[in-house]
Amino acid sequence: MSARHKKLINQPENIVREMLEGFARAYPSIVRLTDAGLIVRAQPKGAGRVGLVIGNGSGHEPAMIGFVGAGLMDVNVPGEIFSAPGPERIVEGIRLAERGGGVLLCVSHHAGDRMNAEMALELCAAEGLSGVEMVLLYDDISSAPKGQEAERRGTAGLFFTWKMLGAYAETGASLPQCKALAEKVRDATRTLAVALTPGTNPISGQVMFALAEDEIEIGMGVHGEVGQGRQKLQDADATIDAMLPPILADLPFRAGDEALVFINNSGSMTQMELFILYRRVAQRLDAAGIGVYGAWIGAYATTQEMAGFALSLCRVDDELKRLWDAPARGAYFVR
């Protein structure tokens, strides 16, 4: 195994317990970790409102425990490295989030999350648990093209429907509402993503894929799965001008508009190079037309000490500009 996959870890069985139980220590205001393993709001929302859940595999922190909190999510399954939880433990969520609002089930498009988030909502069925549905997020435009949106596997992206709905959800909302809310903030998001090197597997050491050198791949998935092809290294802004059309093109943005920009450190990119990366897309931005309601860059959903980043867009209306400016707090987003 070479340097840069050295681990500063334990016994690797203990991995995710002791990674939450640090977690948990670390930011007691905001949340907690339950005997089961799952992290919720510290103080819960208020009765009557909409409980919000979603669940994921380990190993993308502070994807998604950064994101449980006011204005934010109520509560996160998390489940091994890189596994979807399963459908016991994400009716436990389910049961953790119900204020009386009913409860919003928020799922990543993957196939292992979509079909366990299946399997749970016919357990609550099952057990005359009602007031629960489903909600199915994606934005990645390089895993399905236009026209097969709801083919799309769920990326970075899904950053913009975290922090509005979770908004949304506190001003009362009632759970149609909310699941609109989330479909309505799915369907104005764009990502694309590039990959310089592989990520590990923390526990196993194994490499996610191969790249050589001077190759980096296009549309690259959250777990290594294969995005638009291999392509040789370019500089940052010649990176940009290749990812920021087909982005601009798919929703389509067009001049006039006003966006949220969004770009993702997958783990090991430093802040330089992300700021270098970010002022070529004002750039094209500024030339486009299009205005950037806000910008947020830095490490919010990784693939361990994968380098590469993801673009996102989300075009914003007056609503949606609200809820991006409500306030937040949990311990990866405060507003």
The other form holds:
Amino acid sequence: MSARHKKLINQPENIVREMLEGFARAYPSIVRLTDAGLIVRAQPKGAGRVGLVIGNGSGHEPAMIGFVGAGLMDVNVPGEIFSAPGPERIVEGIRLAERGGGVLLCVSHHAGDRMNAEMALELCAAEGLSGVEMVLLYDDISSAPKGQEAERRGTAGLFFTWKMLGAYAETGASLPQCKALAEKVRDATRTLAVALTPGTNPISGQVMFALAEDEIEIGMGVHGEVGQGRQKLQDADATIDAMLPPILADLPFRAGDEALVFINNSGSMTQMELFILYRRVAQRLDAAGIGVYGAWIGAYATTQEMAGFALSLCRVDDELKRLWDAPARGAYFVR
Amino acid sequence: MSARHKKLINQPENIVREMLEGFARAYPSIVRLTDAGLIVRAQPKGAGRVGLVIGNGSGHEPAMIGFVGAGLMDVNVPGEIFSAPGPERIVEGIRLAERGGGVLLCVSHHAGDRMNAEMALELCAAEGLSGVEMVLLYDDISSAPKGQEAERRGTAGLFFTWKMLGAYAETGASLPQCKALAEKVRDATRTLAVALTPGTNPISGQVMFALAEDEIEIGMGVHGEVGQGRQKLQDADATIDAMLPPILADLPFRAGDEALVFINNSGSMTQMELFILYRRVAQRLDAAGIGVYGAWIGAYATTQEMAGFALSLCRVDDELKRLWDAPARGAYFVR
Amino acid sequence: MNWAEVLGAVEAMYAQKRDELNALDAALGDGDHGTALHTAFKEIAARAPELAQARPAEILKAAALTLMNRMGGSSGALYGTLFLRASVEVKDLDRLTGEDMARMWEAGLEGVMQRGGAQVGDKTMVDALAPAVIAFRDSISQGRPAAEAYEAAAAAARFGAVKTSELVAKHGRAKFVGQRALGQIDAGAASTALLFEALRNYWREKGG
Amino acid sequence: MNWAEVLGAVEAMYAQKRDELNALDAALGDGDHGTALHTAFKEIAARAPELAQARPAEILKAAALTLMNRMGGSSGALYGTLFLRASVEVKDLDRLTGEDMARMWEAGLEGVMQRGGAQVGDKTMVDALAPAVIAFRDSISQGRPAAEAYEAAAAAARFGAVKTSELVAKHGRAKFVGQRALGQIDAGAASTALLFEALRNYWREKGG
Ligand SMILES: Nc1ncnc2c1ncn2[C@@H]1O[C@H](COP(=O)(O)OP(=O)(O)O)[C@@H](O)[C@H]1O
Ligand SMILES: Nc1ncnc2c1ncn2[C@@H]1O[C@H](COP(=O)(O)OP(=O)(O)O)[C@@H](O)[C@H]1O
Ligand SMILES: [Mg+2]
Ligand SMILES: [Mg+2]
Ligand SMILES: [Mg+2]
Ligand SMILES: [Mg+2]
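Since we've got the form predicted on its own here, give me the form predicted in complex with a further copy of the same chain too.
The next block holds the full complex; its first chain is the one shown before.
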């Protein structure tokens, strides 16, 4: 196995706090770290606008801390490594994001994240905090069959929602409108991932899964959740040829559609490999008559130093194109 | 060892060409790929401005292809994996960058790059192409002692020159002015790197070096060149405590100075580790009375999936601050 | 009985079984279940002195909030919900009778099933919790003392936990390992069985 | 002699020794020296038919440009310079005498040293090239035929290459391995020795 056990950290129990301190010190014009360990926009968005909050387990950096900023999220609530934050911290995040227009709590669909978000909403209700809505986001076609989309996991493709919803909330859209837009982007997005080599949990030092030297796993989740099964390692083109058709069939994307394409590096893939993979995606989309409105390739939602990538497509109409093109200024996403 | 032999590529001999095709297809509004395999700005810069060209071996992506764009480089001449491009291709790049203001050929100081650049200049002279200058860039304090700066290698810290020189050339500065500015940034920059685990050459499949499970190498170059020697793996804070003082002493950076700080991911370091490392850098700079004008943390000049990082500081005055803040729009650097 | 002490006994149990729970979780999940639970209960136990005089409901609520807010993840939410609903059910009572505790655990079970959406047979902590709560209720309804009811509950929980090895998971991270889960005991079911073992041991010693 | 054929003989030599050169380069550099040289010479050899009637200088220049532009890296520049300067020195000649070749190799050596900045003793290809060129010049100046001069040059180059194992590198990637270079032969010196072995073999067979 090619797992990396050498990590440059200090005491494992301080890992999340120290990471957040370093991050916030590096980008003080974009974000601020609260005493409770939340990442919030350095300059709050305009009064009356809908606040956007997302919580998640840590260990996926730059997600989501890197997506807090103008035109993006208002607050990120980081949990411990790969573990959803608790409801009290989420409520704290909701309070910080409130600018008079209500708050949309975005939840990347994982059981822990959903449960804690639901508890947070119950707490808000109990405390009389109104104008808070929640939206479940998911995109991973390997985690539940077509027809059971709401059972699917949230993975790298949520990137599109962060970006477009972030832009939309800046326009002064209402809370119900924001929620509907988040659902629209979610429902237009499909993702499939592949893993080559595992990451290690930085605290336990445990390798997240095992794969033979000539094996890959298609559909692996962002915490090493098993996908559709193992396959022999093939070349880049053959890998895309295996991954793209199920993505296209699921929505389905059809000839004449326009799409954004996102290739997310799970950690230690080289840009070289990602570009070679993207080349094949572009060729296949050409052949399928699907237009590429824009492409984005990089490490945005990682699973520590896992080698692998997620391929994500989002079908766009004029509204989504405008939102995609709108400016954004997070520490790890500038547009 | 934790080297990754699994790579998602096609035929190894096509790796550079296919990578460039994929890259150019992904960012058509920013770059264009020529038939000869050069990456050039999609929209040439204004007439009369100095053109900026840089060549380099491939395998370090997103460097330098990701730094072509408005406010950055005009042309990148990619060589084969870890191998400088030949003089004919460099001359071709110079021709493409010429907008009537002359061309500055930037050379990351490695023997192969220097020799090929010199041959390219000889070819230019032979062909009557005038107004072409060359500047040698270097930053790695581990590759030659103080006093022999001109013997040093170019590594991740060249990032500052790409950015600031790119901004400067857009202002209409003359060729001699551009060359002087490049030297000014270079002479204000110091870098030291550390490697934890090796990358593998994507063509030969060979691991680039060997390190014991509990060893790191301080001063490792971007092709696995040996540095100052091996050390036991320590925690993040101790690693920074070992790396920062020689960097500060070399320029030297003094209390009252302002600096930009760059932490470059050599490939498969996690953002988490980099933020924890940066936290210590910020603490130490505070203690030394050195102001941080800005920080930048990410994978900009990689050595395939090597785990490690480079710490780079650039002392800035008002001129350099202005150039750092100026807009830039490359595929992998937006400001 | 003193509920701060009870939770201390649970902490001691998890201290001893932490690595075992981690290993179970590692087989099907991410290997942190023992550490997560134990860390939370250590924090709960550390607050025992200040809570020594508090009502049971307050102690249970403090535990619930620590579980929810410090443990995080799915099982933080689920164990938190278990204790929170339990606490609400016995609010204002100074001392809990067997009947009180039967209602309390029933409310907790209902909360867990509602929160997580898992049914018996889905290979989760519910597979240990449901039989434990039912056995407890049956014993109490038959007029047995609480100590005996906890004997029955612990046995039922253990049996339910062991039986999870015959199941394929429908929830939690284990859901994503599919058939590979066969033959493996679910970590959350095991930790619930240990919770009831700790309760049983406490009542065995202290009576009641 | 036919210089297109000569370069074909060099290609055959590198085809055979490619892996050996890679292994030498791997010890001190990046392990690509054999592959890089062989790939370039394959391309050069492939152009032999179209160059069969060309002057020696044109053939050498074509080789030089392929080395420079297709091989890339340091050694592409250095071998390219070697052949380019050689070509310039014998420009317009239809046939090369021993004296022509002596001047030609001297010009090439000068180019390599100027381009790379390496002196004898710096553990580079210069450690093989310089003795080879000097030996060649000596033989020719003493009135020996070219075939004999190549025997002397090849022997000198081999000796110089082997001696690099006693040196610490001052140039190229090997510079960065410091003392670890001791005991290892420099790859570029070895490939230069092989170049002169190929020349020697060719002249042995074809005379001249
Ligand atoms: N939806 C659910 N309903 C009931 N129990 C669940 C559910 N999801 C997970 N669990 C329980 O949680 C356990 C895992 O807990 P833990 O490892 O602490 O959480 P995480 O999966 O967040 O790391 C599982 O073994 C299972 O018993
Ligand atoms: N400055 C120099 N002068 C002379 N020879 C050099 C110089 N730098 C490198 N070399 C030679 O080049 C050889 C390495 O060639 P090669 O592996 O093809 O290039 P690269 O180092 O670019 O991979 C070394 O073994 C050495 O003989
Ligand atoms: Mg967990
Ligand atoms: Mg090389
Ligand atoms: Mg777990
Ligand atoms: Mg080499």
